[in-house]
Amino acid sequence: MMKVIIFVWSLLLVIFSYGFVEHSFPLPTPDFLFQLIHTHRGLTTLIYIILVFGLFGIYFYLLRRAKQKRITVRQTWSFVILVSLVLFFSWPAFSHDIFNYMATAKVTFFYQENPYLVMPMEFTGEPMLAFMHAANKFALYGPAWILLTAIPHFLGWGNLILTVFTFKLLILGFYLALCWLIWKMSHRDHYALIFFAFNPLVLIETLVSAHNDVVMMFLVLLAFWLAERRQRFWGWIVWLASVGIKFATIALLPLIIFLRRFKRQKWFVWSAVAMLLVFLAAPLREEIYSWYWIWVVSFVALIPQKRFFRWLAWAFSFSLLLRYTPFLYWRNYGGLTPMVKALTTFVPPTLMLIFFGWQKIRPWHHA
């Protein structure tokens, strides 16, 4: 029964995602979906909220089953594979980053120019300019990521639609690899695996929108895994590759240098704290993006017994997915959208902090 629910809910999300295909993109989509997204904005927002709540319902049900030890290894992995295969066919509805990945790869491997010096908009007649939202930017990611994008770029054979899905396939591969690594590093704990793999934010930002954060996090956890096995040289190489994806994991350098001084769980705790600080510092550069939270969830999945971190991960996962609602309703980034985005981002975590603060104060108050 659970497989049917996961399949149906994932399929509904896939269908919903195709309403966000740009009219300028050469992919025919049903007109009723386009009209739904762009005309009936209140209904669109409501459907999105229902889909998110449904994903959280599935998530917490599976976590409860895992905590009660009423789910097997085979069942857990079958659910992960199922949701991966269905959501792979979704359209990157809530972000245009995948098209930036594609454009940077094309500048590098097709036009053979330096993407840190040449912007996509400089190539007159380039078909991607018709639907790109950041054609006037240089490469935003590190050289390790650009090297990796050679794989989906060449597998796409110059076809835009095929290239979208070869990029999604690359992200899917790293998502599954990260799930496997978290499972192994947690001593094959079903709860830890489900905590990460079925987190609705992880599902939407990775399997739907195809952000590359899972690549960075897989590499940094692999670096730790290698260091644990006394392969420190390769651990350093893999950590550098992680930094070469998106730079954020450079914040873990002090923890990696003094790795041997930490107990395993303490290292994960302080790594989660370090990535949380980087996440909260994001507005200094631009703004907080929901997919950045994957940096923290990846470590919290390895310390789910830490109640505060567990609830913080859930609160931000929920609130960050709500950040999309003001844009879905108003379809612009001005007006009330920034204020509502800020409220939806920080109100649930703030309420969670108040709750935990009250839990700490209450025993003292009744003493």
Given for the second form:
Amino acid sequence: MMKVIIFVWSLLLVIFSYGFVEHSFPLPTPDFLFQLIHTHRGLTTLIYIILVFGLFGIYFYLLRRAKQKRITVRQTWSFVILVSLVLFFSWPAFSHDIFNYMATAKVTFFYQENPYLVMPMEFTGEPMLAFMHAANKFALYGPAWILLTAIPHFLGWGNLILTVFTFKLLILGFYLALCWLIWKMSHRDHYALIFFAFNPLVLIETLVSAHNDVVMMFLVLLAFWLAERRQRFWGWIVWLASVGIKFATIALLPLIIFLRRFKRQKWFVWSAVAMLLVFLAAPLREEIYSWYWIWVVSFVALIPQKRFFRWLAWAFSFSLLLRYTPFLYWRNYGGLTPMVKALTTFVPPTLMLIFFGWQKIRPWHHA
Amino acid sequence: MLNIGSIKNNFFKAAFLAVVYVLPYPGLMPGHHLYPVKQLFDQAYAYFAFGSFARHKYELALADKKLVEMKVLFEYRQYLLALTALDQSNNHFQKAVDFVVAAQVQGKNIQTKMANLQAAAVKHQEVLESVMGQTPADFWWQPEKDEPRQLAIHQGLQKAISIRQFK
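The form predicted on its own done, now the form predicted in complex with the partner chain:
Up next: the whole complex, starting with the chain shown before.
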């Protein structure tokens, strides 16, 4: 029964995602979806919220089953594989970053130019310019990521649609690898695996929008895993590769240097804190993007017994997915959108903090 | 507002672009103790600028920088250093042209690069002509421990102008 629910809900998300195909992209959108997304914006927003709530429903149900030890290894992995396979076919609806990855790869491997010095828009007549949203930017990611994108770029054979899915396949591979690593590092704990793998934010940002954060997080956890097995040298190399994906894991450098001074759990706690600080510092550079939360969730999955972190991870996962709603409703980034985005981002975590604070002072209150 | 696309004549197009083409601040000048470090950095940067477009941009940026360096050195009557900077600017400009040609051979659309290069050429010529009006045609350079030699300033400037009058 659970398999059917996961399949149907993921399929609904896949269908919904195709309404967001850019009109300039050479992929026809079914008329009813186009009408829904572009004309009935209130309904679109409502459907999105229902889909998110549904994903949270599945998530908490599976977590409860895992906590009660009423789910087998086989079932857990079959659910992960099922959701991965279905959502793999979704369209990157809520972010255009995948097109930036594709364009950067094309600048590097097709035009053979340095993507840190040459922007996609410099190639007059390039077909991707018709639907790219950041053609006027140099490469935003690290060299390790750019090298890695050679694989989906060449596998795409110059076909735009095929390339979208080869990039999605690369991300899917790293998502499954990260799930496996979390499972291994948590001593095969189902709860930890579900905590990460079925987190709706992770699902939407990784399997739908195909953000590369899972690649960075896989490498940093692999670095820790190697270091734990006394392969310090390879640990350092893999950590460097992780920094070379998206730079954010540079914040873990002090923790990696003093790795042996920490107990395992403490290391994960402080890593979660470090990534949380980088996440909160994001507005100094640009703005908080919902997929950055994957940095924190990956570590919190390894310390699910820490109640505060667990609730914080859920609160932000929920609030960050709601960040899309003002845009879905108003279809612009101006006006009330930034204010509503800020409110949706910080109100649920603030309520959670108040709740935790209240619980802390309650014993004193009763005394 | 004037739209560059509406200007049909290439000369006027280049002249219009030259007005908006801004030459860079030259940064450290010869004589500064960190100038060799800057030169080393500039040379090393060439390896980072792989690809015909990237290399074209790199060469043109250096051609611009060396040209401004030359102008300032002429103003301070550092003729020998100024002519060296001019030589370097010529060299980089020539390479900038070569890399656009290479890009075209590779099948890249070079329309915007050419327009930019033409704008740079017009701007460079403007600077070179103004320098010519403020400098002697020749200058006898007397090194401390060597024979004096003649510096053909106007000839050098004229050569630089002709390099920038490409088709």
